Amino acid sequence: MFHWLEKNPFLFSVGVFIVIAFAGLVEILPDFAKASRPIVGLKPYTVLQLAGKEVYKKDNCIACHSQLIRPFKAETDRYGKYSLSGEYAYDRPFLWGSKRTGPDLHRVGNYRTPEWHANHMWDPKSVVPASIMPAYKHQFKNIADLETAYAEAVTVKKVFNTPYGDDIQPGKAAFEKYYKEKALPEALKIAKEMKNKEVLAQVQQGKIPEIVALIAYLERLK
């Protein structure tokens, strides 16, 4: 059999080949998929963190910022640990972003403050001299979307069986509990870090402004 191996290179090779990429992939999948699962003590995004990640894809903040911090010395000196594939199990879909006009966001949450991304989006010069972003002060005035986003939490705990707990139930009874006793009790501690008035008059009278919900999003990257 050898011998009639040698005489055929072409069949030899394909032979070769597919018993490497055989074996290549019983090593390799299953630790794709150890490590796709979610890390000890991921929680999935809230209704208002939902929100405002729909905020962040609405207003292109991807354009310029990533969301994957390498494994390098020099990225995880300035941005924390590097990013692992299980801190991304609740994310549908990535923002990992290739673009880098900013800095990498993944870690944002554990070096700014609420205020400190209010005043950001208010006036980016006013904490970053040097920026070239452009100030996102509709955020301040437009109302966050957190019917749609409850929605997106309803599905994905029946599509992709998200471990939300018994407050996520499909209905519109359902989602009024929610935004009443989860939601707005959360936005309403953000927007007191903010230190904006007018932001926190809003929350306070059950609106939820679109920079509450980017702010609780960002605050969840750490």
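Residue numbers count along the first chain shown, from 1. From a predicted model like this one, the values you see are computed outputs, not experimental measurements. Think of the rigid core as the biggest set of C-alphas that the two forms share within 1.5 Å after superposition. First, how it differs from the form predicted together with the partner chain.
- Once the rigid core is overlaid between the two forms, Q205 does not reach a Cα shift of 2 Å, moving by less than that.
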Given for the second form:
Amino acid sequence: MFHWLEKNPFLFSVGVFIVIAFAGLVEILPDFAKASRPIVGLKPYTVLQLAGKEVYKKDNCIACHSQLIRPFKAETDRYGKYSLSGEYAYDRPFLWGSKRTGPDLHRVGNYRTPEWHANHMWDPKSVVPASIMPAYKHQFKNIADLETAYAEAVTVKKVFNTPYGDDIQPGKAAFEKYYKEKALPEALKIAKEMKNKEVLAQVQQGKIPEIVALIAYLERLK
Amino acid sequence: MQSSAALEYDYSVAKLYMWTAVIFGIVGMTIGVLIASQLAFPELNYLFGEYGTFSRLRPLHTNVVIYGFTVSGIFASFYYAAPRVLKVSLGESKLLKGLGYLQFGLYLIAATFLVISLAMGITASKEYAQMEWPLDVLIVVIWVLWGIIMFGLIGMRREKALYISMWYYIATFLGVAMLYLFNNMEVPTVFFSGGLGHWYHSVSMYAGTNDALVQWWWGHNAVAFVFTVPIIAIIYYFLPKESGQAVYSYKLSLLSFWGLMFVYLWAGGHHLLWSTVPDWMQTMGSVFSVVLILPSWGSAINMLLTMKGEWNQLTENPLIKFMVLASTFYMLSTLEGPIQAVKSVNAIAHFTDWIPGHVHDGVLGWVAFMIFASMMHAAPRVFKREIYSKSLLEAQFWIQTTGVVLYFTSMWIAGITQGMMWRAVDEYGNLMYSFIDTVSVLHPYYTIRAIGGLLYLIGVFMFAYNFFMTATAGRKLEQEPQFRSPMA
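Take the protein just shown as the form predicted on its own and give its structure as the form predicted together with the partner chain.
Entire complex below, previous chain first.
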């Protein structure tokens, strides 16, 4: 029946490719323009928050925590309003996760304080005694990579028209100006709320530990 | 040119991939047992400081097992079986053989950098596509080289019609190429920011819901084109060869091949049920997942019926045991998947341990069993030695089977318990449990899972020892065995 096709590797391969590509065309293309529109009032991440997002990715919080509240009563009771597509318009990549070994974090900024986050990352058992989460003490020592985060902001502004202000410009000088005038004050505010003296001292010296950036990002999730 | 009757096959590249499969199998599955144990005993998180936390090791486990062990096993089977069904040796073309070495070398470099970068936390964060853009480029090169070698061999073939296994290898090549390219579309930030930040950093081309769509279109179909399609290629060659039986039905293999190709890619949407992707797409993912049972069971039944009238081999030959049980696990897994893709079931199953449970009955019971069996079938032909120990192979089979059963049963119970507890409400409509209650209740199941994983790992060590001894100390064979592999 199909013997002739099996003797023509080229036609065979073309046939296979068409058959497998078909589903992707139908499912993915139609929705592309529509789904990425931001909800009203959504602002892009600040550079400090982007740096925090990098920490979230680096220490792979996504392995245990989701950022997607499904439209069930049990979930909205537990975590808050269910998630909408437009809330993720500036998420590159998306961080929904696929497994909840710990709770969902999509609206964690609504019900946890910077101080709670700091204690939680230093020693999870101090705030949740039965927690099986490892401690992330190294985040208090490692310095956040704001330059890469800034590079990301510049890139998405240029390539995807993400609405950043004029303070986001390419080049080393623009970054240093932004760092001093915008990122440091933002970090200082978080560090004060964390109530950790060493972290505060670091930020006052002009260095931002990973934990400060991470909390800036988590605070933004609401 | 050699005459096809006296064809000497060149196994140089196949051998290399066999050894990397053994090594990455041990490494990847050891990390797997460690992270499974960390969930039951969190103190184990601090063995290697920052680099030893569950979160860092988890992608290391998945990537080493998928791209290290499984892909090595697939390439090993390809470089062994494809020349045989095409009746052409890799050694007949200096160019293709050279490219084979090059492909292996680049593969090893990519795998090494993947391990280092993940341990350091350098990640694009998309599951099973964590590599940053420089590694992505390298992987594309490796893949293209494989394509050149495959079509090169096909061009030189002496067998006119392509055997079923070749259909599946071609599909693997095309499917992964398409999916990988589209999912890994990234914008390197270094080119747009005036050289700021790390040069390897990138931003995804897609945002939010679109990114999720593309990611799970890849994520699900990577399962198709890494865990299903090439493994079917393996069973279609190695089971008939080992048992000396012809494939049961040509029509069934046609039907299941084209059915699988057409249906599989629709099903990715089932990873995004109840999320913010459009409803019609969720429904499509759900429906096609159920339809997927047909082509999947088609191949599995075709394989099982290949043993028709020869079931006695099952009691005598451990390799047949591995392959027949693998087919059965494939049926189990492809029934379980569609059940989880039903929207109401998914509401409970999603985000729970039932999902890793499902993945593991597939990968441990189907994928890894087939890779072990194919490598052991190939070993006497490649090394021209008898398999070192039949009783070790028997013991491995039973220990690993026990391991898989402990793994998936504990995870079924854990997942359903977790899902039910999350949604439980009291008579006033208030949530009955806080999240941490659902974590504590899982402790015994996490412990059982770790034990199951450990048993499986012990089996991997037995396999590695048996394989090594076969290659070095097995009794020399005068001539190549026709069907059943000789074992001491």
